[in-house]
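What follows is one chain in structure tokens, specifically the form predicted alone.
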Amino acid sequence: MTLRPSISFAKFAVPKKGSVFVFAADGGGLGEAAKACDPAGALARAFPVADFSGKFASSAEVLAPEGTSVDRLVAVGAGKVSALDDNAWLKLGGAVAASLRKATEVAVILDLPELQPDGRQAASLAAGILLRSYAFDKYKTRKDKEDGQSDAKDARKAEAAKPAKITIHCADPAAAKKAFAGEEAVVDGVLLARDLVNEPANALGPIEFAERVKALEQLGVEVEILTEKEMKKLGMGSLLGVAQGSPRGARLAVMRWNGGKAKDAPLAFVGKGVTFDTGGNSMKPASGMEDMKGDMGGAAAVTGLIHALATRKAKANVVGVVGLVENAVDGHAQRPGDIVTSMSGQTIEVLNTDAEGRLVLADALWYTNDRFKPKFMINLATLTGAIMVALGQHYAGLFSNNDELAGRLSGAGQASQERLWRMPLGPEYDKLIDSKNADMKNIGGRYGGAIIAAQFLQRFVKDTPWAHLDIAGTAMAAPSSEINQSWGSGFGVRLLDRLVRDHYEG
């Protein structure tokens, strides 16, 4: 399994061994600390040959540079120094991680001409290294020893299996270490969300997911797990209807982080946790169905967020609720045309059993609102393919009944680069889910599918400020980036941590 690099911070010094990374500004300019690592000027001579000009995230390297005892010297392009913000340093950390190869000892010299150094730059750089270094390979197996393998080769393999030890040399190591504590907490939350999304469905069903949530108690999170029996008593017919075709029992996991004042209403985050989605009796096509192990990306993001907030001791009261079900097919499975009664008392005609995520969220949202009376509710769900048709895979869809909340979310999305695009809601769309046989139906017509799904959810939030994030295109199989090469991206953790950090703490 891929080993996580260890990261530390130190004052500027000339490294004596290992791989050394320096940064070059647009035009190839190096800072004084970077130049000291290359007394013979090997890098500067290599730049023209490598066609390296300091372009952002580009790189050039020299192996065993003369005049030094290090293994290699790598220059990473930083572009225009004046344009370097936290996200740029995060991406530069990703560029460093992409060039680590099998290095086990690494020095990163955070120095550039005219750079005004602060601890956040080093912290963001370190976070980018960790995010890019992630790989989900726990199920890959290899022989411990190949036939005829020598002891020397064994030793080399053991050495290569060590995690990289990375030291970031910067102007203020103490400030960097302090800033990184908060950043690392968020990184850990993102990596937890990625792990959950990447797990195969045979290893991670509703019960196993609930056990992962239960582990957050070690961080001081209060956790309750509601079983099918308890949900039935609460009248959650909408959620339980989705689960009735699977032998794997449904769960509702409730997480509470009490970091604010006792009198403060909590912030509430609700996640769709369909651990595998066959589509039910409205069966999905076989091609691509394996991706439906990721249909719990919303629940993964909420779990990762609570992990991050608890780890960094966020000064806010926060509730996370995730509805965990498997949408399977057997003789007990829900049928198209069935009518179920939600916890709210509203009845739903289920015309398509593959529009199941909104049925799970309907009861989870009502339960959260009714029990906790939150300041706002934000739900996340890999809900519709329609949002991908509208926005592609670089933005998630944002629907909201509250302009202030929507604006803050959009701002957090820009700041974290987990971007959102606001979509409309309106009575014209709402009429499309009226039913002749029940209070509503779970699908509308051919057009506006993502909007219709949001209109459905809005019927279960009353007047509470609420936002729905449709993350179908961004949580799984999303385009790779400078800080993510994983199928499961962990989308939403950094976004929502930024929202809480900027607007709702202390």
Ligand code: BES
The other form holds:
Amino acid sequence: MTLRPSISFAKFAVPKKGSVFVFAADGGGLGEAAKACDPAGALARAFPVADFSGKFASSAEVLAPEGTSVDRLVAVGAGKVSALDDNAWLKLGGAVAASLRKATEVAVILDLPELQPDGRQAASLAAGILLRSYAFDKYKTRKDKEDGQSDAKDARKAEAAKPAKITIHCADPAAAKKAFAGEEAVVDGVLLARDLVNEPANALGPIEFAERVKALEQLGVEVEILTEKEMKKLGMGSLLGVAQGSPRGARLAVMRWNGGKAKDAPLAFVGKGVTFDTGGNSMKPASGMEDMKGDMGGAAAVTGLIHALATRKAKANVVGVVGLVENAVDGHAQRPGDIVTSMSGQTIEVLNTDAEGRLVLADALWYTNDRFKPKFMINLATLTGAIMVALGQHYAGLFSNNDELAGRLSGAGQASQERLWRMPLGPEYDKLIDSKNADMKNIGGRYGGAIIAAQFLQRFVKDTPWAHLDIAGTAMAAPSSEINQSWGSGFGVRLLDRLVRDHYEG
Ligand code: BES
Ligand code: MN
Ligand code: ZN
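Alongside the form predicted alone that was just displayed, please also present the structure of the form predicted together with the named molecule.
Entire complex below, previous chain first.
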């Protein structure tokens, strides 16, 4: 098991043992506190042969450096010091974590020529270390060896290993500690979302997911879990139609964090929680279907966000609603051509049972709007393959009926580097889902699939400021990055925490 490093902050001192990390600016220059750790200049002497020049997130190291009693000195390149923003510090934390290897005792010396990072920068660095250190390896009982073989004994040994103890030496450890408390809350939300996405569908169905949501009560979150029976009473025929082909039931989980003023309308976040998507009777091809265990990435992000906001006691009223179903196919599964009635009263002709996410969200959005009269609704969903065709894996699609909300979201996307690209909506697209037999159909024509899905959702939000984030390309099968090496990214948690923090607190 990968063990989570423990992190603390301290004043500058020259470490006597363990691994010591320092930062080098472009050109390889070290700060004063870093130089003090390398009295014989062993590290600087190694730079040319290691082809190290302080390039951002590169590294070079010396083992058992002369003139010291430490095991290892590592330099991490910080690049151009004036360009270091919060995200760069997060990535530098990732670079530190990437070079930890088997170190259990670690000191990070946080200074650079002409820069002594403040508490916030130290906290970002620490958060980056935690994000990068995450691995989903709970089902690995054997540890891979270099020859590709596995060794169960090795794994047990690793199990007994101690987590890395990391001390970050910085100018103002008290400020860093304080800033890190908030950052760590967000990290824990991201890691929860990653865990939920990575978990296989045999272990995490609608009921198990709902149990994970219920656990947020420990943080002071009010949680309600609606069962099929209650949803039936509410008239959620659209969501329940998707669930009816699976024996594993359906749930609607409602989370409420009341950190704001009693009179303030809540911010609402709604997630698609399809714990596995076979496509139903319009079944998906076998190849790659395993990825559909991640089709609850929207619900995971909402759950992770509420976890983060409650942990850091955000000063805002927030509602999270996740629609939890398995899109499976037994003899009870809905058929193409079936017509269902949604909670809104609008009827839907289900022409493709694989366009199920929108059917789940139709009722979840209507319910959220109807019950909570929120200030805005933002839904997240791994909704369409088409958004991946359009944007690849580095931007999520943003659809909105409100320019202010869209602008704030785009800004939060830039700030968190969980980036969004705005896509169009309009009546020309909306009419593509008019149906001959019902109020609407759940698919359109050949083109603009991500937009058509968004138009469908918009029919369930009335005039409430609303945004839909299509995270099919960004929530799962994530390209490995400086701060994430796992399949699930936790996309959306840092983005929306940022949105709430920058615009809706206090
Ligand atoms: N969950 C999928 C979308 C998806 C695809 C997410 C790949 C992540 C990776 C969604 O339910 C789906 O099947 N969408 C269909 C819609 C189509 C039938 C109109 C799609 O995108 O092909
Ligand atoms: Mn589908
Ligand atoms: Zn789906």
